[in-house]
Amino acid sequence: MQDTPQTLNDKAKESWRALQQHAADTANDHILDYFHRDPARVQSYSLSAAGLTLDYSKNRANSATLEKLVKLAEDAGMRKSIDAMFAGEPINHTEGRAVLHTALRSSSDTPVLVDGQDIKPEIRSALAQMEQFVSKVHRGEWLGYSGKPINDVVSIGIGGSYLGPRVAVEALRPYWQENIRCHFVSNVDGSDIAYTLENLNPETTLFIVQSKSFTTQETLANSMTAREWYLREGGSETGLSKHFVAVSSNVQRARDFGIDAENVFPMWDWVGGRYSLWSAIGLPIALQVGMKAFRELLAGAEAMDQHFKTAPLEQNMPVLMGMLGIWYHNFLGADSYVILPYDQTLENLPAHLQQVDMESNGKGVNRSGVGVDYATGPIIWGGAGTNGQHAYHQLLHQGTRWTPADFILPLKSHKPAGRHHAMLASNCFAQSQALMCGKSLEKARQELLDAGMSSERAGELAPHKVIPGNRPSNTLVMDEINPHTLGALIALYEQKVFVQGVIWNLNSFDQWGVELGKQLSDSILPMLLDTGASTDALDPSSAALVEKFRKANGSGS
C-alpha cells in the first residue's frame, strides 16, 4: 500500500487515508462473504445506463468501500472537472486545447464554444460532408478513374485513427453494407501495405489518409506507397482525386499529395487522436456500415455521455469503474487490467482500450509537472472469450499477480449456431464464478478422491488444483452489439479513463512520452539509408545496430 500522496488538496488527501485504513481493515474479506451477509448484494451492485448494464457485485468492496471511494472522488473535484470537460474548458493545459471528442456525439443546439466561436456548426456541416460523400459512395455515383464504382475502401493511419474505426468496423459486422469492404493499414513495416494491396483493383479502390497534421511518418510512407501503387497500376494524376480523400486539419499539404480541397474532411485541435472515431477519421465507419448506424454510434455514446454528466456519483457507472479501479490500483497493490469481451467481434477491442487508457494516464508527472508519488495507469490487456482461457487465464486463476476483470458479454448473437452462444455466455459467467469463488485445498482433494484416486496420490496433486478466489470482476452485458451499445460502451471506458485521470491530478489528453522515439526515429533514418553517415551521436548499443542492418542491406536505398 502506498504513501499518503503529497500532491493531493488536504480533502482528497483525508479520504485517501481512510479508503488505506479501510484497505488494512478489510485486507482478509473475502467477495463471497459480502454476499453471505446481503442476499440482495446482485440486486444492489448492479446499475444499467444507455443500453448496458453492469454488474459489479463481484467486486471486493462492500458498501463502506464504495462510500469511501465515492468521498474521494468527491473530494478530488470530479463533479467539477466533468463540467469543465463538457463546457469547453481548455483542460489539456500543457497544449492549451479543449477536449470536445463529446461535443462530435452531441445531438444538443445548445452551443459549445472555443476561443469564443460555438464549434457546433463545425461539426454538423463534417456530418453533412460525410452524409454527402457516403450516399454517392454507396449508390455507385463516386466513380473511379475508368468509370467503375468503389467497392474496396483503404484507410491509412496509425494510433487513433485506426484503432477505434477499426474496432467499430469490425464490431459492426452485421450491418455491413453490400458491395464495400474497408481495410485498415496502419504499420511502416512494408508488408503491411504490400499484403493489403495484393488482391485489390486501383480502378475500384479508394484511399482515406487519416493524419490530423498530414505529416504522421508512418501514414504519409503508407500513403505514398499507395499512391506509387495506383499509378503504376493503370491510375493516372489526374484521376488520383477520385481515390484518395483525407481527413486532415492541413489542407494545403493534402492538396499537395494531390487530393482536391473538397476531398479533405476536418479534423480539430479539440479531438485527440485517441478521441477521433467520432470525428470524420470515423469516415470508414460510415462507409461499411451507412451513416444511419453511424449516427447511431454516436447516439450511444451521447448517452453514456449524458448518463455520466447528470447521474450521481454513487449511481454514474464510468465513476463506480474507474473508482474501483483505483481501489485495486491505489490501495490493494494490482498493477494491471485485463479486458475479456466475450465476442469475436470485439476481438480488437482491447487494443484500442490500450490506447484510450495507457496513452491518457500513463503519466509521472501531475498537471502542476510535479512528480507524481502514488501509481498512475496501469497495464492494460486482454483478448476474445473464449480463446483466452486456453491461454493467460492460468495466470488470472493461479498466477501470484492477480488482476482485476471486466466481461463483456451480448446477450444475443447475429449469427446464432445451435448452442453456440449459450455456451460462450456459460464461458464467460463461469471465468468470473471461478475468478471469485476459487477451489481449496479440501475440495480439491475431495474432487480427486471421488474419481477414485488413492489417498496418498490426491495428497500430492491436490496443491495443484487449488484456486484461490476472491479475485474481482466486473461483468458488462448489453441485449447485442449494436452501433448504439458499442457507442454506449467505447464512450464508458474513454469516461472511466477520465474519472482515473482526476483522481491521480493527470493532464489524460497529451501524450508527450510518445515524442521522443518519433525524434530520435528521424535522426537514424538517414544512417541506415547512407553507410557512409555518421554514428558517433548514437550509444554503442544503438551503432552497432546500425551498422548490423547496413550489412544486411547495403545502404537502404
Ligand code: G6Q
Second form
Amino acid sequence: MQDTPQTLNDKAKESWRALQQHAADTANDHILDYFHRDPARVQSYSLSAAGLTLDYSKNRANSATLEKLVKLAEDAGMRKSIDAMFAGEPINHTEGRAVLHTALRSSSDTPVLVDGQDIKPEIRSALAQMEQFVSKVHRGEWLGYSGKPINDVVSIGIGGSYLGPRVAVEALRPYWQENIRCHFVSNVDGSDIAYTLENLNPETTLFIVQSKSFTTQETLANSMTAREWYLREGGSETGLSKHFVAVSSNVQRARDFGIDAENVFPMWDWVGGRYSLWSAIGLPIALQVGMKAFRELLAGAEAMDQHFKTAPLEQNMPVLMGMLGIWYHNFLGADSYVILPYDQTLENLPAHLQQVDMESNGKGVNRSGVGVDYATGPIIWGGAGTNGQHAYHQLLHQGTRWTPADFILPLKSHKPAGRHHAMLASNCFAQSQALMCGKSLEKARQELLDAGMSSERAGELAPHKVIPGNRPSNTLVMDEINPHTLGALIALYEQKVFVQGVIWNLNSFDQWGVELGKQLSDSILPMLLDTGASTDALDPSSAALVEKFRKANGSGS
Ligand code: G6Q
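Given the form predicted on its own, state the structure of the form predicted in complex with the named molecule.
So here's everything in the complex, that chain up top.
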C-alpha cells in the first residue's frame, strides 16, 4: 500500500488511509459483480440536476467506496470551502483575489461583497451594456464606417478569453441569429488571422478584443494586425470606434489601443480567465445567439451552482464526479481522464475543459506552498464521438493504461436526420458497455470458431481480441443541447475541478506555471528579429534553433 500523504490534515489523513485499505480490499472487484449484487444499482447510482442526468453506475465503486469518498470530502472541509467560494472570500490567496464567476450567473439580489462592496450592481450594469449593444447590432442600428450593419464578428482573444466562448458559440448553433457570424482568432501564428480575414469585408466586420489584462502578446499582435487590415482595406480612422470594441479590466490600455472607453465592456480581477465566459467575455456568444439565450446559459449554470451549494455531498453531482476522479487518480493509479461528447457541436468542449482542469489543478505545491506527496490534476483529453472510436479508443479498450471516461450525450438531436441520432447513441452506449464488459479469451476464441476458423488459428488470434473490461465511465445525458443544459454542463465541470482542488488543498485559481515560458519568449523574440543579437545567454540547443530560424528568415522577419 502507498504511504499516506503527510500534507493532509489529520482527519483527512485518516479517511485517506481508509480509502487506501479499501482499494487494496477491492482490487479484484469487477463492476459487473456490483450490478449482480445490487439489482437497483442503476437507479441508486443515477442523479439528476439542472437538466442533466448522471449515470455513474459503471464505476469501480460500491456503496462503501462512495461512503468513504464522501467522508474524505467532509474531512477535507468541502462544505466550508464551497461556502467560502460563493461568499467571495479571497480563496485565490496567491493573487489576493476572490473567485466569483458564480456571482456572474446569480440572478438573486442577495449582495456579494468584495472588499466590502456589493458587486451585483456592476454585474447587472455590464449585462445591461451587453444587452444594449447586442440589440443595436441585431437590429442593424450599429453601423460601420460606410453606414452598413455588422454581419461578421471576429473575437480576438486566447486561453480563457477564447475557449469558453468558442465552445458555446459552436454548441448553440441551432440558436444562431441570422445575419451574424462569429469567428475566433487566438493563435499568434499569423495564418490564424490571415485565413479568418480572407473573406471578410471591413465595412461589415466588428472586432472584439477580448483580454482581461490587455497585455497578452498574442491578442495584442492579432488586434494590431486586424486594425492594419481594416485601415488598409478602406476603413476610416474615424470609423474605428464602430469596428473595434473590447472586453477588459484594463480600460486605459484599451483606450491607448484606440478603443472608445464607452466601447470597453468590463472584466474584474475576481473572475479567472478560464471561468470568464459568463462575463462580457461571453459577448461573442450573446451576439451569435442573442441575449435571451445568453441569459438562459447563465441560468443553466446558476441551476448547477444551486445544486452544488445545497445538495448533500452524497447526492451532489460535482462532488460525486470529483471524488470518483480522486478515487481513480489517487487510489487506483489512473493518470489521465477522457471526455467524450457524442455531439459534433461539442467537439471543442474537451479543449475548454482541459484548460479549466489542467490550468486549475496542474499544481505541485499545496496552499501553504509545501510540495504535495500525492498526485494532483490528471491529464485531460478527449474529442467527439464517434470520431474517436476510429482513432484513440483502441487504447481505451486494450492499452496497458486505463482511463476513466465521461460520455456526454444529448438524448434528442437538433438535426434528426433519419437514423443518425439512434446510430450515434448506439455507439455511445456500446463504448461504455465494451469498456465495462470487455471480452474474455474464451469468448473471443468461440466467436472465431463460430465464424469457421480452424482451432489452431483461432487460438493464435484470440489473445489479440481480448478486451480486459472493468474500465469505468460516467454517462451524462440531457434532453438536448440548449443554452440551459450547456450552461449547467460547463458549470458542472468547473465545480468538479473545484472539488478536486479542495481535496488536493491547491489554489485552483492561479496559473504561475505559464509565466516562465512567457518571460523566456520575450527574451528570445529580439534574437529572432535581429540576426546580430547575441544568443550567448541561451542553452546550446535553443541557440542552435534560433540560428536555424535566422537562416531561414534572414533578419527583420
Ligand atoms: C486563464 C488564464 C489564461 C488567460 C489568457 C488570456 O485562466 O489566465 O488562459 O485567460 O492568458 O489572458 P487575457 O484575457 O488577459 O488576455
